[in-house]
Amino acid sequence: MKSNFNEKQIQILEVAEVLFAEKGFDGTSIRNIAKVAKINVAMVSYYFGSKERLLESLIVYRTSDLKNQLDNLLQEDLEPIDKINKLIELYINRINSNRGIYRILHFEFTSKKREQNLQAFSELKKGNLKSLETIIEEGQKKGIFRKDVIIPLITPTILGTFFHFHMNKPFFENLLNLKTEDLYNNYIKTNLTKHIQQTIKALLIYES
């Protein structure tokens, strides 16, 4: 699927993202998207075909540069643990900046049928897992990381912590006195990211 979109397509994608996040994927129609984007329904269908294909395009639009960033990270001259820390930082920043699309993907697209239909999401997850495997295997070869790590469970550990924190936003805002959106986002960028990095490090590194 192509990752270069024209101005009109980007306008449609950005409207769709907001509506999907607000109303849910099933609760949003092509007609809703066309109305808010102030364009003809036929135009949406012409560019994207179906609502599923539109969502696939949205995933590609929002994540194509993540793949490049991960590829660059793999090439960097860093120790494996530093690469893991950077990868976690990348993930958390990316998800926190695009909460809408990730919320849709992780909470609405858990059924097998949907997963099979949404190839772009599947490809994204496979690519991300491959990057993680490459870094962890490098650390294992160097004798730094444990050999018994269950690599596919690392990503849910990272994302699960973030999503639990975010889905309970009012509770944590009150508990941690995060009175503004800036304070909340800064807490995610610093404290929460560091906590996740320490958790993953504890899972990967041999106890001394």
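Just so it is clear, the model here is predicted, and its values are computed rather than measured. So that the term is clear: the rigid core is the largest set of C-alpha atoms that superpose within 1.5 Å between two forms. Residue numbers count along the first chain shown, from 1. What changes on going to the form predicted in complex with the DNA:
Rigid-body analysis of C-alpha superpositions between the two forms gives a rotation of the smaller part of 18 degrees.
The form predicted in complex with the DNA is what I need now, so please give it after the form predicted on its own.
Lone chain follows.
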């Protein structure tokens, strides 16, 4: 898919992503973005109209191809539990390599004041949930998954675990001795991913 933004716009968007993620939307000024991106303050208004619209553009720019990735996964020929594991891996990989925008989404779109812009984001989440539902129902029909799980609460467990870990990065770096960025990333890719997969598997398959 070709992007609707030109070079200059992308340059601004990517600086904005870093700064919004680092210091929040309110904590970042247009002058701050302009300085880092080495452009004039007026360029943001010129290209995006306003600071608020810059944020919207950023979200469009970064989340437009997730749905495709999920659809591809659904059509693979795998056992339900393997699909779940792959979905967890996909989520974590994706969020982990787009930390900036997901941090921004997490921080800015949970507050009341931005509820009006929520629609596109909300549709994205509903689509994601639908994909998960499809996989789980398939597993239930096959008699592999238990039927008393509340499917909409599984996403919070997957994403919430990851986010809570990542949002408390300094704490866990210290606690688990993850001194370098590589060690930290590796811990996410292996231990944290495995923990989440293990947790969801236990939840779906366990029979008391």
